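Have a look below at one chain only, the form predicted alone, in structure tokens format.
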Amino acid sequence: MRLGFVGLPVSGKTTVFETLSGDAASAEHHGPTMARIASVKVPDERLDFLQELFQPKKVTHAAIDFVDIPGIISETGREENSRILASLREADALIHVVRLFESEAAPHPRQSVDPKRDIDEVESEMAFADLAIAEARIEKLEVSVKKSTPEQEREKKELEVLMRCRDALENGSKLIGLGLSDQKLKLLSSYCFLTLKPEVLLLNIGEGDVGNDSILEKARDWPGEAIAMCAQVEMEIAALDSEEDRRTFLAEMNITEPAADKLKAAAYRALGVATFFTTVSDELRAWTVRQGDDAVTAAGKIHTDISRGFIRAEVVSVNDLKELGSMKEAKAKGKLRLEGKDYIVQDGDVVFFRFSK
């Protein structure tokens, strides 16, 4: 799974990226836009429990790739911004970072704190980048659909949905709000439209606003989920050596839960993923699938041979294992279930795949 960070210069976007990635030095630069990508292990207390239970020789966490790009500036030209934003097209969801702290470093005329202005500027740039792609494809399709080819009917459907997308973007609407069917989304999948991606709004606040829940009123018009976070404070928390030091710091700042943890949870919800676990050949591993994926799709995450030769899945939930204390008790109580190809994998499932080789 890939999570992209977008925002204006001096929004604190890169500080958030480095706080969540844990090690700024490990982030690698990629491509002409100098996007930075860091692969981050996803901490999961359920994996810790399963490690105690199964005692594997190797434990592998699920991972998320974080992508940070240069700040978006409309004055640099929309073609340049479109090129920068292209680094986010492979992201599964976006974190839009907005500045709510005073900063003399902010470029004129954006030195004042104005979240609505800043949100609108970035969203407009993403919409323009999507519109340019849609219009270019529409122009080609309007020619090709006039020719009698095996692809004609599919191209007509594609043209129809792209024209609807174009109209929405020209009217300032995000594509994610169109409520497109799965069939129509499939026609658009190759374009990786930015405004079709789930998006979490991160209000980057000053230290004086830490713990001020009313600050979220600034995001009352945002259609999705919004989180308030002081990136500088969160970076200081993450840099502390011991858990005891972190607890002391949090208590002094009157913080009940690090906002970085809230953001990770919000990102997971935006990504729409479920985590399942396997234990094979002395390796315990966490995997992610999209919510609603079936057992065969989950098997394919591990290896195509497993999905191809799928026979059944033996499934038990982590919660049942915690309650009963062992796999033996789970079997005795009937909590270990046999599931077929159509079984929808649930978050927290421990799965043993049976397949023919």
Ligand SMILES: Nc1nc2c(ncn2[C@@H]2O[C@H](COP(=O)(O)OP(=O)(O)OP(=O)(O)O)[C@@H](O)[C@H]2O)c(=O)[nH]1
Contents of the next structure:
Amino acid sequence: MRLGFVGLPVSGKTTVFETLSGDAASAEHHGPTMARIASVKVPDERLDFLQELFQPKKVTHAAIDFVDIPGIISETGREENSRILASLREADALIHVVRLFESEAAPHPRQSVDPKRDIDEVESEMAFADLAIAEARIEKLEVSVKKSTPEQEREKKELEVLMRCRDALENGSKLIGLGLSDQKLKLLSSYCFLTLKPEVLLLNIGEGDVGNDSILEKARDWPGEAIAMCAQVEMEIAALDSEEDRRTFLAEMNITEPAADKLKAAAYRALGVATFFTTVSDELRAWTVRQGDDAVTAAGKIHTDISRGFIRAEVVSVNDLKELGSMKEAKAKGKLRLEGKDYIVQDGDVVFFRFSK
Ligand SMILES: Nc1nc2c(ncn2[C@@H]2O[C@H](COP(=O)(O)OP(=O)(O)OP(=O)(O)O)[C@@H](O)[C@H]2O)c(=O)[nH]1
Ligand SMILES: [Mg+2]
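Could you please show the structure of the form predicted in complex with this ligand, as a counterpart to the form predicted alone just displayed?
The next block holds the full complex; its first chain is the one shown before.
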């Protein structure tokens, strides 16, 4: 899964990014805007349990790729901003960081703390970036739909959806709010529109507001997931050497959940993620799919051969294994089920795929 940070300059994106990726120096720079990407493994106590049970040679955690880009500001110009934002097109979800701490360094004239003002600016730059893509494609399609080709019907449909998108974006609405059908979304999938992505709001609060639960009130108007953290404090905690020091510091600051866990949980909720586990040739591995994905889609995460040659899946939930203590018991109690192609993978499933080569 890939999560991209977006926000104004000095909102704290890089601070959060470096806190989460631990070793900042290892983050790689990519593309013309020098976006940075870091891969972070997702701790999962269910995986620890399965490791005890199956004793595999290798364990592979699910990973989240974080992408950090330079801050977006309207004065930079729409074209340049579109270029910067292009690094986020591959992201599954966006983390919109907004500043709630006082800072003299914030770009003039935005020194005062005003989350609504800042959020609106970033949102409208993202809408412009999407609009530019929609308009360019509409222009091409308006010419090509006139020709009678095998593509004509599809192109007409695509043009119709894109025009709806253009209207919405021109009115300042996010595309995610259009509630487009799966069929229509499929027509748009190659454009990777930013405003179609689930977006988590991250309120980057000042040191004085740490532990103040009512701060989330500030995100009252935000339609999606919102979390609050103080990036500065989280960074200092993450930099401590021992786990014990970290725990003590967290407790002292009244922080019940470290930033990484909070962000992961919020992103998983926003995306609707389900984790499943496989054990194949001595490797135990965690995978993520979207909630509602079927067994064939899940198989495709591992290898296209497995989805193509899919015969069936044998499934047992990790909770049943915990309760019964072994695969043998799970089988004996009928908890290892045979499932077909249409089976919807559930969070915490341990799946053994049977397929023909
Ligand atoms: N007081 C305080 N300062 C913070 C906090 N988070 C970040 N900062 C400071 O704000 C400044 C900017 O933070 P960055 O993380 O570099 O901000 P950014 O969003 O990556 O900025 P750009 O890359 O310019 O877009 C740094 O000096 C940070 O130390 C916070 O929670 N509290
Ligand atoms: Mg930065």
